[in-house]
Amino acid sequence: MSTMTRRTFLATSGLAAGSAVLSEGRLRPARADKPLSLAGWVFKPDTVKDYVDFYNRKFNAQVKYEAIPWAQYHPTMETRAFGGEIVDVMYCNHNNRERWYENGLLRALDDLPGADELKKKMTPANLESLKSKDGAKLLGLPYFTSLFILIYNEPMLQQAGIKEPAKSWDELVEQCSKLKRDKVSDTPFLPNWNNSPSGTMPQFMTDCFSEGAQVFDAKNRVIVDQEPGAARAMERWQKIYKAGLVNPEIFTKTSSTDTHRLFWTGRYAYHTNHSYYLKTIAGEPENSKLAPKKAKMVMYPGTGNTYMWTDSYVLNAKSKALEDGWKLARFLGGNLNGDWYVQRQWCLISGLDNPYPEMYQAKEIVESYDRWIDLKLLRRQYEKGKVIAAYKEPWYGEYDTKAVPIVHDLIRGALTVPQGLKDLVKLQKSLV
């Protein structure tokens, strides 16, 4: 299925500015002799079954759940707005979820019993970050959050006579050049350059932010072109990938997940990734050769910060079953159960981490985290994550999208950094 567009979004969707006015009344009550559907991009669809299983025991419920491909998933629910089908509960990335809300295709949760409580249970960053662009309106429940970390293999630099890891960029390039002239590895490097939102453009911003440069402006216009920090990153990029440090076949993968899998073999020295890809990496003898807690994190360099995101549960503006599915987004994004239950689950089973601090509290959790990463060490990384408004322009899901081969052409040296900046500046230009 072909991606589709804003403007085809816009142009397509037939679903009135004023639906979501619409359900913004009372809760209307859920007709109980009709099944409540929940829809979400496939990970991890079996921990996803259990769960909405014993929601189905526990609640006396008629939960459906379909799993549908991450890169079909977006486009996918929009087509079946656009005929007219309601799904009533569903994932949503990021990226989407305010032109999903400015389109009608999910309503607000403000007014709805327990809103208010679990916002003051979420750490202010990630609240933030599910709201409308304009602050006034929470958009959704949190799924999970996550942020780019830097991961090292531990083995290879001792083997490498490397006594610690790298703390500054200019030191990580030094010992990856010294990896490769001592064949320890080929390509001692991963960056996460895959073609997928989730990412070439977030190590992007990452790598920005690390150097102390800022993305997007105030007004959400992208000034990459004026900060020298942005070029700096970039430079670095082209220096590595011209000096072999990078496997060439990371711009070939589709997703996040596809590139974690390469680290899995050993073969690397560094990797920057979302957090919870250590939980595999380092957690899991069954899948790495880096497990057990052979992989570990370090503070990011430079300035430590990195982009951190919350993806969500929403729903849909012309729900019939309100009730239902609001008390069913409660038990997944929030504690419903009385214990967390979905989120402490995404916790030790997948590494997911959530914006609920009290969680991390709990004896089981910490003790989960012990066994592949430094728990201490993720939450102050957290503490450096930074959050974008841009995202909740309608343009920027296109933008994301048609910037990647302009920074792939970038690190290949076709385009020289300069050339490479304004023409990500011109691109987002061009979409407002």
Second form
Amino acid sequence: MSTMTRRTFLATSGLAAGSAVLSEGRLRPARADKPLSLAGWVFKPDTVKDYVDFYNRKFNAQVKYEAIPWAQYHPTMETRAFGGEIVDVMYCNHNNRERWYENGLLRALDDLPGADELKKKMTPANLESLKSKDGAKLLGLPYFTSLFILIYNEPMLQQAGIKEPAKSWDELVEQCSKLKRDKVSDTPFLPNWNNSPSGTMPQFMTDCFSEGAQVFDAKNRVIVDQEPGAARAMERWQKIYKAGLVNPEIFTKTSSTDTHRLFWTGRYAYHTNHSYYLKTIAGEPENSKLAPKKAKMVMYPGTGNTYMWTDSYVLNAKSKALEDGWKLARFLGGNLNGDWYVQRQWCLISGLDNPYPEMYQAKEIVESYDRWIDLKLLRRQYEKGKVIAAYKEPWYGEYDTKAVPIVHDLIRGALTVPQGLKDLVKLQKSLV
Amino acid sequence: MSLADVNLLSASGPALEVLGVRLPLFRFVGLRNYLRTFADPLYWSSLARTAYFVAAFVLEATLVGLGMALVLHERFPGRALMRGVLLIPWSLSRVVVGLLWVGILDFEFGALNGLLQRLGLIDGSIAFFKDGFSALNVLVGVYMWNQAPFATLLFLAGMQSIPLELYMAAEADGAGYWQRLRYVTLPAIKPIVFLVLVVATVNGFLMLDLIYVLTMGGPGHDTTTITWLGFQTAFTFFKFGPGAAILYTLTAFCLLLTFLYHKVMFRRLGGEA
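Instead of the form predicted alone shown above, give the structure for the form predicted in complex with the partner chain, please.
Shown next: the complete complex, the earlier chain at its head.
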């Protein structure tokens, strides 16, 4: 057994430590000083974790991902920013993007390499959604885009001898009334009137648009009290509610997800909700009685216009790892190194609508959508998607939430249509 | 916070640094947040609903808790097991309680509607959350189911500390069950009643999670209480100053009611001593 002198030990360990430091530096020249952080609200967190693991393996990166419940997500991120924590890449919904930008939580992306190319690849409406209020800056890369569609239960219509799904609102009300009269369904219509931000108000805008009404003017003021189409939509809502065509507990459903699950039962004839929910309704036989493809979409009645918005990935303005953060953001919301990995996966796994049209040219995506939806029809509906700019106003989030009880009271007949629409205008004025 | 204009995102503005800790200086606004709160009609309608909710909940939780305690104070086979089972609703997270009761009461797939239909007692399903008043009472009932076991536990502890000699003396005087309850049990557990009333009142005022899971304050504003309004104002609208002001008013109500309970109960205790 050989012995080691103190001098040899120090020299050897010094050499080993030095080579470890040098080799670490040589092998990881592009790695940030500390792990990159990514935070998002809970939507398929295991899937997102898979994306992050894939990214870490592929790029030898150290991204740490954290999922925060949806309802607390934005306040949590603000509280953390207040405490001085810097989360490098964050999800941000459309309602909060401008607020975060104006308060210095997120940075614009226009000056970063490759941003212009991604802008060119996006549908103009989605690009417009992602820009700052003045239209000058790109504030985020798309996570997904969402639009409302009309879904129908084909077996139920056939059972009732209805040959074609409704093409107009009058026809839809008539068919639903017949289904109730014939005791085929107690509550044939399932509109997305739930109590969450993705429910009643997007549905309200959708139905106003489908009646040709504007909800906001060019200065983002609520003008529904001057729009005959808005009054028509609300009169119809009152009528179908009063006739008992709708699930009477719809107002206390807490999410669009909960609402769409009701349609799985096969007890409803028509449903309006975000397009991607048709994937579980018509594509998951283990959950839904209407799979495979017994539930279908039909073009939205009236003008066919429905409300559309884009949620996003944003970069923290104070991130100390901007280069790495931007790389991760492009991996998530763009095509890092020409690969649309995450965007493609969201299409395949969840059927989320995508703001990059070229996504729908890929064979595997077309085949995947064909299993649960008429993709050509969905793309036609997408072209009818209408974006608004009002959500970039500081008052919008509060308006959007406080408007829900007014619309619920209107539907339930506690307010007349003119009074309800006036109350919405009054509400917005009170917040400006 | 309730006296300031608080915007968490503007924390990069002026600040005071104490021992390396940065304390943002929010703008002092005096009583403005309170004045705005009191000028909002929704605050007052929410207060009325909160008062109803708290009164109904305190009454139900106290009476049911006392009733269960009286039963469990008696000797019968399986009493130990029953005392253990009793605590299950109280030990559940309120989010779980909410989801459990959605499963029981839901219009579409609720177990209760299914059972009643199978028994032939109803034709169509009952919509417990359709009407605002009904939804508010469902909240009261569910919260009572969750909280009454704790009241039972307190009452039982109080009853077990009553000397047996008192009951024996009452029996020797010819007192029946109801007389023993009226003249021995209830006076002896008055301090526990006070405790249950205070705890139930505070819990009633602060209840938020069940609203979050079951109704989100709807339909309309029909189940919006002060707690929900304060929570929404602070964490949905990011108005932390007004949100804090709304919630501080609850603290004031809790203190006021505790004082009143104390006054009433101790006056009576004093009279009987």
